[in-house]
Structure formats: structure tokens, C-alpha cells
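Presented below, as C-alpha cells, is a lone chain in the form predicted alone.
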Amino acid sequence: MSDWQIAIERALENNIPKVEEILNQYPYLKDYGVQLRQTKEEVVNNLEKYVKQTMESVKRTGGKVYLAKDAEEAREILKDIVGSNKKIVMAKTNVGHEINVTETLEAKNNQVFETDLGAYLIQLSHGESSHIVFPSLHLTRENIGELLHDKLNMPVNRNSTIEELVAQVRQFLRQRYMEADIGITGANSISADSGSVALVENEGNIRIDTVFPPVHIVITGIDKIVPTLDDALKEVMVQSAYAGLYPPTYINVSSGPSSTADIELKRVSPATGPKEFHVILLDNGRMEASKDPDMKEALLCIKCGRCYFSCPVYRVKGSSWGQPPYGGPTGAMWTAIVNKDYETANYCTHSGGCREVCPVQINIPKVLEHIKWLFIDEGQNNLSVTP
């Protein structure tokens, strides 16, 4: 059996039934889910009316917005703000890599830590995130005890149990918050009516990127934003609990640099945390998408990553469908979005698995049926202009 096989057999076997749990335990998430997604819908058939309410309040609470139509324009962006020679702790966040921000970072002479363990793993391996939420997923415990002792000379080997190797590198990790000058998120979700960043995690580095370095610059999504604070927390919610993790460890919310009303209830900015919060929205082929009746649908996924492992093709094909980090189900649909790559969502056998375990009932197999079409549109294209 490879190693793959393994981990994903092992994932399977944790994931599944707790989710199924969760759901039983606490019955109003899947309410909360047929309500998001009439949300998402009106965000998305109104999508430039959203975006511009959201970049209005994220200034109203003293942050700096940015919108970047694509993934260069963004770079150039978070250069300007970040400058060179920092130190900088990153929480996992896929628009992030969807823009390349390390690479970007360090060639301007700046060091960059991932600070979600597993993201952090794929960092130190140098390899690529086989899963949108739980990115070292094709690593064994037995790959990670190896990988930490011949990277980083700790004491742990491939018989070291996981609680022994997630308190090594939970020691490695707290010395390089210390050293932060700056920290960097992606979000779950962005409120319109309050410009307010939600975050949900287990580990708490979100919580330490967020208020510990004196700037906090989040990057993500135009897709991740919702009317009200309050259907952000509802995204959150449902994400964390279709993704088996429910209740969360932490939720985070960030609205504007760090703020204090203390001394005569008149509030004053900044004050313990982070001095400057910035704020970039990534368009990325997003609003092109919301005006396509068929793509749209994408745009309402939560990247809760349920779907994964609902799919037959995933289970075998691992990190090696889709471009990272849009892998899988609904990383075919992603793709398809960011980068214009029509041909991954061939790989679908049409199950409909993903479509049933979808906590705001995405048709994905419809979309990727779209897909398709889209990239024998564009084989007979290129067909029409060959000499």
C-alpha cells in the first residue's frame, strides 16, 4: 500500500463519522447552511454592490482596503505594503497561495513561516498541499517524524507518536511569533455591513498572527464576503463543523487595527495589538464568474473540503488532480476560475457524491459538466486558428 493510501485511509477514518456526529449533536448547522447559501446567492448576484460595501466599512474601522483584479496586481500590492528585510508570520490561507505570496515575499528579502502546522509541513518538504483544508493530509505520521528530524534535527523519528511531533514544532513555531514584524491571514469570511475579517481555527496561530505583529494583512477572496457579521458567523461555523473540527477551538474576529475606549469611553486607535490592518480582496476571475449563469454556483463553496472525501476520483488521484491549492471536487471548479485551466475538471466520473455532502448544496458535478463544454469550446478554438 503507498503512502498515499494510507493517509487518506486514515484520514477516511477519522473524518467521516465525526462529521456525521457533529451534524447529529448539533442539527441547527445544517440550517444554518440552507441559510448561507441564499446568502452567498444575493452577495453573488450582486457582487460589485458588495465589494464596494465592504471596501466602505473596512475603512470606517480605520483599516486600508485594497482591490486587486488579478494575482499580480495583488503581489504588487502586498510588496508595497510589506516592503523588505521582515520577518513574517503567515496563517494558511489559500488565496495566498493562490497569488504566490511566499515566493513573492522572499525574493524581497524578507522571511516568511507558515504558522498552521500542517502548512508549515509542506513548506519545510517544499511540496504541495494535497488537501484546501488540511494540506499535509498525503503525509503519514511516519513521513512527519522523518521530515522534522532530518529538517530541523528534532528529536522525534518516523515511531513517534503525533502528540510528540505537534509539541515539537509548537515549540519551533512560538519563538518565530516572537520575532514578527508582520502577520498574514487569508479570512472565511468578510462582512459587508462591518468590514469585520472571520476566522476559525484549532491550533491558535491565527489568534497570535492576528494581534501579536503590529501589522495584520489579510488577503482573500471577493467570493468570501456575506451582507452581515452575522452570516460570517454562521460561515465560520458550518465550515469548521463540516470539516469535522466542531465546536472550534477558536473563532477570531478582526475589524480595523487594534482599538481602546478606556479613558472616557472615546475610542482610540491603536492600542495593544496591531497598529495597521490592511485588507486585500482578490477578483482573480471572480466577478467574471458571478456573471456566468452556470460558474456563479462555484462561488457559494465555503472550502469547507467536505467533498473530497465523497470522491472516487480524489481517493486515488490525491494531490496530483488540480493545480494546488485548488485541488479535488471543487478545486476543478476553482481552476476553472483563477486560472482559466478547463481541463482538470475531466477528471470527474460524475459520482455525485459531492453534490449530496455539500452543507450549501453546490451541483458540482453540473458545474464541472460546464467545464467541460468550456474546454471543447476552447480545443476547437484553438483548432479554428492552427495555420
Given for the second form:
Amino acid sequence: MSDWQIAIERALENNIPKVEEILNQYPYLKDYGVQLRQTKEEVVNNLEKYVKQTMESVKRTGGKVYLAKDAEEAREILKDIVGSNKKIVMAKTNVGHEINVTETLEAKNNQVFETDLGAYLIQLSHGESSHIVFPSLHLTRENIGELLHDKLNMPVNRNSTIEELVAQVRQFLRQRYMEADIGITGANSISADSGSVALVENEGNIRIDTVFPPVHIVITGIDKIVPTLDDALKEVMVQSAYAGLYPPTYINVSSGPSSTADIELKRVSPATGPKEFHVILLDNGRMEASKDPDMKEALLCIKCGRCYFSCPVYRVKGSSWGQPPYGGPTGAMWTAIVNKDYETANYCTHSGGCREVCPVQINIPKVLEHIKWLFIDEGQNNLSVTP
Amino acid sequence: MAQKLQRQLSAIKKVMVGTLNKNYVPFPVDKSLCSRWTNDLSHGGETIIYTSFMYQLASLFKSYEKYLPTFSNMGGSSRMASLGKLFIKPKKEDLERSYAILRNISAMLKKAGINHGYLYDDEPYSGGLLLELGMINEFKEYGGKVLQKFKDNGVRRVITVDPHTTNAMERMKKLLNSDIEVVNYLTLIKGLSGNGQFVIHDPCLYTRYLDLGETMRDVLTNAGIKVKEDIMVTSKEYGTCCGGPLGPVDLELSSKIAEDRARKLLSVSDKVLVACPLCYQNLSPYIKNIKDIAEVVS
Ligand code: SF4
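Alt. form predicted together with the partner chain, vs. the form predicted alone above:
Whole complex next, starting from this chain.
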């Protein structure tokens, strides 16, 4: 068996029974998924209104907010906020990956460190992410033992246990925070009513990234907007459960820069945490998708990554299907939205398990059927102009 | 990259639409080969058994990628059609096997008291492949002709025998607002017998699109067959496709998926049952003991 086959088999064996167990043990999660679908539909159908409301809410909390129409614009905004010669800690963000945050900031003489273990392993190995929640899924514990030994001279090897590997990296990553000027995160959800960003995690890195450095920058897609903070919390609960990680160790909510009302009950900012809080909202094809009756279904995705494991194409092709970070079934929809890549969808074999396991019941094969049609249609135009 | 696949799919579309419009077959074949499995059913009638050539031509469907671009390069479709008879022909043993399966399905329907006719060489292909390759406009256009053909022959109810045709007909009905009745044979047959213990490879379209997974299991268990299940391999959520539909897009990937699927199925039982002629084609290179449902119940 290839390394990929070993890695995916182990992932399936560890993840599938775990998610099943979680959904049986906490039955309300399925109901939350159904409710989320409704609230997210409401947002997608009125996206402009919700973007506006979110921006106003972030401002109200003392944060700064920007709307970037595409990746280039988002990069410019980010460069302006960051400047150069900064040390930046990053919590794995797919939208950050979408706009190439690391390369963009490094080109301006900044140092960027991934603090999520999986994302860090990708950075260290110069590899590509192979799953939207578990980017280093393609690396087996044997690969990781070798990588850490070879690149960082850590006292681990092919035969080290997973616990030993994690302990070594933990020590290493903890040192990173002390000198950080800026923390960059994505958002699992952002609420229009309060401008709050919700993030779910287990490692503790997001919690530190969001409070320790004096500046916190959030980069997220406008599809992550939900109407209320209540919905935002539900989204992170459902996301973590369907990823097989429930209860999550940490749920983080950030609404503006740090503040205190301890003196005369007057709320002032900043307090101990960040003094600046920036939110970059990225469009990059999402608004257009929200107006397409077939495509808008994809915007409901909460990026739990469960559909990957039910997909025979992903099981065989791994990260070579789609354009990271958007791989697997949801990625075949998302790469069409953000990269106008309609080819990837053609590799869908309409197995249909993705739809069965999706917490928000996205009819993924139907969306992909539509993208296949766009591909054929586009081909007709392309091929008629090229002999 | 994208252009290469676009070219390939365009070629497929061109040939398929050409042969469909001319002969109601997806690629140039001698239609009489497909209808030879019976001669004792009446021609047409209100209720018909509808094969859509799937069992008879399954081995050819798998080779789409190999055949179709060649045909499209040959230019004119009239020349293609005649050459087709020479070029595309299923193997004798594949045909014989498909005939036996269809005869059994027809016999099981009769046993359940379902009188049915057959359109013989007038039978049209459903156009399922157009649909599955995203050629929605062409599928709609051709679907109109299929429905007309049924109408012309006085057909009001079609009994489908495979997942691809059942799915295509269901979609066609919705897209074109047709009131033709589509019913799958598995929902009609009863009082059957069989034996043995198998793991089922669910056709995606039956189980995850048409809600026939339980029906299929009921048919088998009622006939006395034991079905082995494993949530990781045979559940609706985690069971997966054999990769067959990817043949025209990427034959190598299609085969890799089949190999992977076969390995999983064999971890549950060395005897595997399928319910779709394309699954059979795709999986049989990797599984010695593989049979269609209609080969184990009667
Ligand atoms: S499409 Fe559904 S299952 Fe897949 S990542 Fe999105 S929410 Fe999760």
C-alpha cells in the first residue's frame, strides 16, 4: 500500500466510528445542523444585507472591517495592516490559504509561523494540505517522525508514538508566541448581529493567537456570516462534531479588541488582549455564487470535512483532486466558486455518500452536475475559438 | 489540462448525440444483438420491460474512453454507424450472460403477475450517460425524443432493470414534466428463492439517489439469501461507488477506485453481489466470486 493509502485507511478507521459515536451521544447536534441550513439559506439569499450588517457590527465593537472583492484586494489590505518586519503567528485558515497569506507576508520581510500542528507540518514539509480540517492527513506518523527528526533535529523517529511526536512539537510551538506581533486567524463563523468571530479548536493555539499578540487579524469568507451569535456558536459546535472532535476543547469568541468595564462599569479598550482587531471579509466569487440558483447551495458548507471520507475519488486521489485548500467533494464546488475551475467537478463519480453525511444536507452531486455542465458549456466556447 | 478533458468530452458528446439521434443507441452497435434475449414478449404494450441496453452493452460502456474519441476523429456519422458494427461488439460470453439475466428478470416479473411487453429494436437508450456527464441540455433534448418514442408505442409504464436507466428516467420525468410511470423491477418481484451468503455492493444510484437500498436487501433476504453488512463498507453513508461512471473521464482513475472498492468488499465477504451491469464490469477484474442479483434469485 502507498503512504497515502495507509494514511487514509487509518484516518477512516479513526474518524468514521468517532463521528457516529458523537452523533449518537449528543443527538441535538443533528437538529442544529438542520437549523443551520435554514439560517444559512437566509443569509445566502440576502448576502449583501448581511455583509453590511456584519461590517456595521464589527465597527461597533471597536474593530476595523474591510470587504475585499477578490484575493488580490485582500492581499493589499493585509499588507497595509501588517507592514513589514513583523513576527506573525497563524492559526490554520483556509481563506488565508486561498489568498496566499504566508507568501504575501513573507515577501514583505515578515516571519510567518503556522501554529496549528497539521498546518505547521505542511509548512515544514513544504507540502500541500490534503484535507480541509486535517491538512496533514496524508502524512503517517512514520513520515512525521522522520520529518521532525530531519528538519528540526528532534529526538523522534519513524517508530515514535503519536503522543511523543505531539509532545515534541508542543514545546517547539509554544516558544513561537512570545515574540509575536500579530496573530492571524480565520473564522468558523461570524455573526451579523454582534460582529463576533467564533473559532473552534482543540490545540489551544487559536486561543493564544487571538489574545496574546497585540494585533488580531481575522480573514474570512462572506459565506461564514450567520445572523446571530447564537447561530455562530451552533455552527462551531456542528463543525467540530462532524469533524469528529466533540466536545471541542476550546470555543473562542472574539468581538472587537480586548476591553474592560472594571472601572466604574465604563467599557474601555484595549485591556490585556489585543489592542487592534481587524476583520477582512473576502468575496472572491461568493457573492456571484449566491445569485446562481444551482451554485448557491455550496455556500452553506461549514467546512467540517466529513464529506471527504465518504468520497471514493478523494479516497484514491487525495490532495491531487482539486486545488488546496479546497479538495474533496466540497472542494470540487469551492474551487469552481473561487478559482473558476470547472474541471475538478468532472471527476465526481456521483457516489452520493457526501450528501448523506453532510450536516447541512448540501446536495453536493447536484451542484457538481451543474458545474460539469458549465465545463461542457465553457468547452464549447473555448473549443470553437481554438481550432 | 482543462482543454484536454473538454476536447475528450466534446468528442464523446458529438458521437453520442449523433448516434442517439440516428439510432437511439449511445454508440454505433448492431441493435439486434441487444434484443435477441427474447422473442416471446409482445411488441410494445402499456407496460414494458425497459433494458436501455445496459446489460447487453455494459462491457462497451466501460470502454467509452477508448472508442469514442476514435470515432469522433473519423468524422461523418453515417460512415461511423456502419463501421461501428465492425468495431464495437460485446464479447459473446458477455452477451450470453446479459441475455440470461434479462430472461430471469422477465420471468420473475411474470411470476409476480406483471404482464409486460418489450420494444425490441425500437427500444431507445435512456440518455443516462449524457446526464451523468453533465450534458444536461442534450439530455433534455434527447429525453423528449425518448418519451415520444414511448408514446408512439402506446407505452404508459416502463419497468427499468438497472440503476442508471431508472435514475435517468426519473430525472427525465421531472425535467420534462412527463406522466409516464417508471418503476424498478426490484419493487415488483416477489416469492423468489435463492441461497448463499454475500456482501452487497450498492449501486450509488439505487441506494443513495433512488432509495432502493432496503428494497434490494428485502428481495434478497426474503429469497433466503444472507447479507453481510459492515458500516464502513456497506452503509449508505460510507459505502462508495465502483468508479464506473468515471470511465469516460479517466479510465485509470475509474479502475483504481474499482480496485479500492473491491478490496473493501472482500474484507467483508469473498462473495460479492452487484445490482448494476456497470458495477459488474468495473469490479469483476478484482473479484473472482461476483454475481448480479438477478443471477442469484429466481
Ligand atoms: S459539504 Fe457538508 S460535509 Fe462537506 S465539508 Fe461542507 S458541510 Fe461538511
